[in-house]
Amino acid sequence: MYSFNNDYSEGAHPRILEAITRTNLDQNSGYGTDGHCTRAREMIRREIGREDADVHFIVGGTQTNLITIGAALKPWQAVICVAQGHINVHETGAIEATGHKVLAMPGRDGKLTPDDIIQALDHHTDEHMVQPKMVYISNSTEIGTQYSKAELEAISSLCLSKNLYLFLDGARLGSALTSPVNDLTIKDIAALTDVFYIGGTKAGALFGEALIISNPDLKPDFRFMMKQRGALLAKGWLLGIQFEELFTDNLYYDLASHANSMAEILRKGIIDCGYSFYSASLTNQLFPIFPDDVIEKLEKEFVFSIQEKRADGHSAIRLVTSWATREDACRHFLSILKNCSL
């Protein structure tokens, strides 16, 4: 059984493991105050072109979203996101469990639009309702689509005019930035958002996300929130080492490019077999629509998830490629699909 179920099925890129092993007996100060974290922060600041940014290393994406939103919002404030957004669907109500309502809007192609934001603002007008204060988006999105520079600029401009924070979830940012249709740079993202993060867990690290805070209003006392929410890792250098490696010699982008290229092999082969897709993804998540009997045959050799069951005997499945996905596994999937489709 070969897994296309997610992009964190494997451990970590060998360079990262080697760096951790090489420094294993070195002594470090704790909680992200070590030299590795300091160097990783400097590397990331240079990469994003923001020497004034605060950079924090956190173990996982849900924790990063929870802490960032919790730190930014007052108790009566809410966050706007697309209905398919990770904080609305896949985080067990973590945001709302801390008292902040998630205002889920329909969006388009998995992306939040300025009209969605305006609609949410127009509906929440006084102190009898929660007060929208933050906009949350993901790039790439939960269905593999991505924001163009014009789309992000439009959202950023609206947030600025409406006094809203803009938070970009970058769990799969590498895949978005290396997509063939991407026109955004990481510097653009740093300039257009108040806070965003660079995902490591789904990009070849053992674990870890690098949260970048550009807005000065969100910087004070952030480490207090991290500690209270259990996110200030004692052995913080394990995070720093990984991001040092990821941002040496373009490793972060190379690994994301590999994931995208493996997805492109699958995408072209699926099209050649005559099938369509649930979303127009050109990143490392694909959502082909197959007959249910074909899916049953594929499930005998491959692991993947069902995105949406349909009444016509078809379903959309989710295939995810990673930094470690093998080309021969992609070719084998296509050969089985072709045989199933005859």
Given for the second form:
Protein chains: 4
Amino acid sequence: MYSFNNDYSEGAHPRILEAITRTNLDQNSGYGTDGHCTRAREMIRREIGREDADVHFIVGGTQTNLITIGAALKPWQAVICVAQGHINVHETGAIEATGHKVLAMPGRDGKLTPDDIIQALDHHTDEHMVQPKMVYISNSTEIGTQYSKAELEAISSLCLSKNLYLFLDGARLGSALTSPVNDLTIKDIAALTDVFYIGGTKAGALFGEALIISNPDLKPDFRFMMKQRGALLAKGWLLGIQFEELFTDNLYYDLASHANSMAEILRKGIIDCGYSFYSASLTNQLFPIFPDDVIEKLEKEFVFSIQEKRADGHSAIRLVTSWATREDACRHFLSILKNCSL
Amino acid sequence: MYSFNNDYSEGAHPRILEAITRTNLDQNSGYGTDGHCTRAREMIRREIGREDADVHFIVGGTQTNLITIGAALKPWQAVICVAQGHINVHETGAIEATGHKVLAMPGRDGKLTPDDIIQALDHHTDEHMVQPKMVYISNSTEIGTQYSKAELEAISSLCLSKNLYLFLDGARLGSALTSPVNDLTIKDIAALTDVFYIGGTKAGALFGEALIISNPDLKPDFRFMMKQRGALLAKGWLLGIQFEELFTDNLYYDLASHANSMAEILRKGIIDCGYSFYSASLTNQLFPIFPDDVIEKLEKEFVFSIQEKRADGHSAIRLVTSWATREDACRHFLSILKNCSL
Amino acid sequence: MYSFNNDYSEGAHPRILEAITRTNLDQNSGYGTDGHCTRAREMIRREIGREDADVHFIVGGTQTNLITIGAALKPWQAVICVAQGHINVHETGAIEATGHKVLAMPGRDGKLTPDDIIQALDHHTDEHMVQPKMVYISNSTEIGTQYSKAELEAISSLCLSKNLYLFLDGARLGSALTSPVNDLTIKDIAALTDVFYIGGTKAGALFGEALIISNPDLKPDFRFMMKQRGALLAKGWLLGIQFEELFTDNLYYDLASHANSMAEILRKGIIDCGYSFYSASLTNQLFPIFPDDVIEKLEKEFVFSIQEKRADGHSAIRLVTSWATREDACRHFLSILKNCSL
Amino acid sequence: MYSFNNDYSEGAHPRILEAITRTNLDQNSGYGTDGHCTRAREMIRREIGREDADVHFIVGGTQTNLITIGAALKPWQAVICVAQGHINVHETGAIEATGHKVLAMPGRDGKLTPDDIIQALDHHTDEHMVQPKMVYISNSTEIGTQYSKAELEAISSLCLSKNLYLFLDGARLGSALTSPVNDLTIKDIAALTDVFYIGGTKAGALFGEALIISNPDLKPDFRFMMKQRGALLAKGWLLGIQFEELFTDNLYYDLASHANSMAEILRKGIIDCGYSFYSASLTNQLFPIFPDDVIEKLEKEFVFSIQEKRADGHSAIRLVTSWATREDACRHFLSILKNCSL
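Alright, leaving the form predicted alone aside, put up the form predicted in complex with another copy of the chain.
Following is the full complex, with the preceding chain placed first.
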């Protein structure tokens, strides 16, 4: 069985493991106050073109989301996101557990639109309702789509004019930035958001997200919030080392490109077989729609999840590639698909 | 200016004020441990036919909702309600501030349906999502509609089979129970829910809601939760006295009937003028749709709120009657409306 | 049985009930947006000499404390108070339920000292510990003592220099301000704190506390927090009317003076009988120490609570007088005491 | 500079890194549902003699504490611990951030006593106060002391009789269990507590704590709480692998023994030099009291923290050894100390 179930089924890129092993017996100070974290922060600041940004390393995405949103909002404030947003659906109410309402808007193609934001503001007008104060988006999105530069600029300038923080969840940012249709740079992301993160977990690290805070209002005392939520990793240098490696010799982008290339092989092969997709993804998540009997055959050799069952005997499945996906596995998937479709 | 803006624009029925004044210098023990509260609890238990129920008196509705839901749910559990539900829209995220997600479902005519509940359960299947554990409904609803006995039974039995608590917000329960189309008794309400409340604030009291807990799982230590959220009124007997009066000589139902009668006068007059309604309410909230120029004229003499502006030059307004509404004010409203419509 | 159990055993001063009754059928807008609240706010601003202050009316003290502290602090911040502080002991963890640690310090005579504050700061130095950000004191205190002007100035200037908010719980402020040894004015209180409140519940109102926010940092969006915690009373004018009356013709101070006078009668009589006190109170709470057999006899005719049982067969009890305490009851208490002591 | 600052200054025991590297490209299912976690759970159940226990792997200790306590308590319930307890002092209010008060008791030698628990219960008697429901202890404690079997049995049976959960923080459990004066087995720990954890971070793992839930009341839906607080590690098998190694061939105990041996070398040498200790630790944390000028000299070659400055020109410092501590470093420390003391 080969798994296309997600992009965190394997460990880390060998360079990362080697770096951890090489430095294993060095003594470091704890909680991210070590030299590796310092260097990784500098590398990231250079990469994103923001010498003034604060950079924090956090083990996982849900933790990063709840800490960032929980630290930014006053008790009565809310965060706007698209209905499929990770914080709205797949984090067991982590944001509500910090006391804040998630205002879920319909969006388009998995992306939040300026109209969504305006509508949320128009419906929350007085103290009997929550006060929208932050916008949360993911790039790439939960269904593999991605924001264009124009789209992100429109959201960013709306947030600025409405005094809303813009927070971009970059768990799969690498895949978005290396997609063939991307026109955003990581510097654009940093310039257009108040806070965002570069996901490591799904990009070749063992674990870890690099949170980048550009807005000075969000910086003070952030490590207090991290510690309170159990997110100051004792051996914090493990996070620093991983991001040092990812931002040395372009590794972060190369690994994301590999994931996209593998997805592209699958995508083209699926189109060749005559199938269509649930979403227009050119990143590392694909949502092809297959007949249920084809899915049953594929499930004998591959692991993947069902995105949506349809009444017509078809279902959309979710295939995810990663930095570790093997080309031969993609080819094998397509050959089985081709046989099913004969 | 006469106000149809809500059903809490005046003080209390005179009998209530008289009772408070008459007993003013009696010494009572605090926090609801007094004789008035004890008697009021007994009267309510008799009225609802549940000698085993716990009865607590709380100053307001938002407090009652957040305490009841916050006490019932474990941190990862969520409450299902209709999208317009008071807890979803008009309580400034009070439920989320206790840490719990509100799962808003579309509903029909302002009411939650068994299908809504099933859909919510179907979409929350594992530990990456919140766990639905309670259903919250209001009777009458935010748009003046009301549950039939069959509808409430269907929801109740579904909740029972799915191990969900059923919580009924009765801020306007009197108006629902005395509506001409109602086929529910207060005993039915008590029998079909795990916890519900009888609203006093909108029913002739100065303030106060009587919360009735039937499900033994929800009873232990409830007063701890009340105190923690600032809801043990020091001079708790003020609540007891008010409910003693409301449940003496049918006052609670008579006052609700009056509110419904006044609404019925308005409703018939509005229909006579040829207008239609945003919702099929036969309770004390009406949502007629008028041309905007008619609304402007009415606003010169009456206070009310706009429910929904439409693109076609019409708007739905909200008219609310109460135990204190004067018939001459209703007649005057209709005469102005008639003039506008000539 | 006559109760010295607390200062909220009776209803309201008759003038207050009369005002509520007189205006009962007037229509008012809800949630504190009415004319009575507006006038009461103006009267209070004038009284405290702060035209710039925000004034909010809240039903009870626990609610006022949790809303004020919860709105002021960031998630990782804590409030310093004396160990016996109401928020530390008698509010069922209401502050912790908003997510904040209460840092309890030993104090002296029931009062927090600058040394307590400095010690709390010295022990909280980095992000592994909570960040003290607010100081909470009560005047009069839980054991009836009160702050001198010099003491309050010392705390206030320390808070200013350490960037801490100073919050004064004035549930029994009237009793402190009318005590024979008091040298503080209400204007001093307003000038020396960031936020404080004037208690109505224990001072002749049916219920209600007037919260006064002087520090502009604490003002924005405060009504959102009130609504979220269920503290925007629907018929908010009931609070406004009560404070209008309390601040007309000196009623607030006269009622507090009466309570203090009754306590003074008790205090002198107890001293005459040769007993001593647990605390040096000259306000409306007294803590005499009696032999247990004397207490047993007193308990046959009076209600009061035991503050502290001692191993030597004596206990400190708590006697509380109020605006409604009858002089004959005090005299009767003393005559029984005298008989016990013969 | 050599660090005795803590027991998490180095990476992981080489066997652990080798296991992670060896399996790096294996595909695993996420979030702890993989085979490594399954095997590690079984090994731990066997080790502790509780086939019925639930075992969860969590990245860090603060997270483990807040999730366990937050999941166990109802909103108004509190946890009792000793004043120096990690949750009371060093977790930035993490427990309060879940809404629960920490009741800090004086303890003796850093350990909670049955008297502390009884006192906490005696002072919390009604709904105006929090309800103690859990006892939290650490073994070894924050000052290196440890519970004897008799002490743990006394606490355990008191908790049972008072209906309190007993939770043991085992961040440094290995050091306690391999201390020369220890008379507890890990089976005893499992039998006498409702929930406890075996710390990996300070015991040779890169990170990770194994939480063991014996009490069936605490088991249901625990993974929901983990996910909500961001504690379901995506690549969860990394935790499983580490505990598989730790519980293979006695590694966990051997590493803890090494840490204790190194501490014993330091302890004996310090005694030989004529110094005394702040606490009677026979585990891997030592708190010798040195003259400040000696400390200054030691600080030139070693990193450690100051536990307590004294007025007499002496301070207690904190020396921590670990699985990775080198004997030559201990010898060198002692030789410098000896020179200082000449």
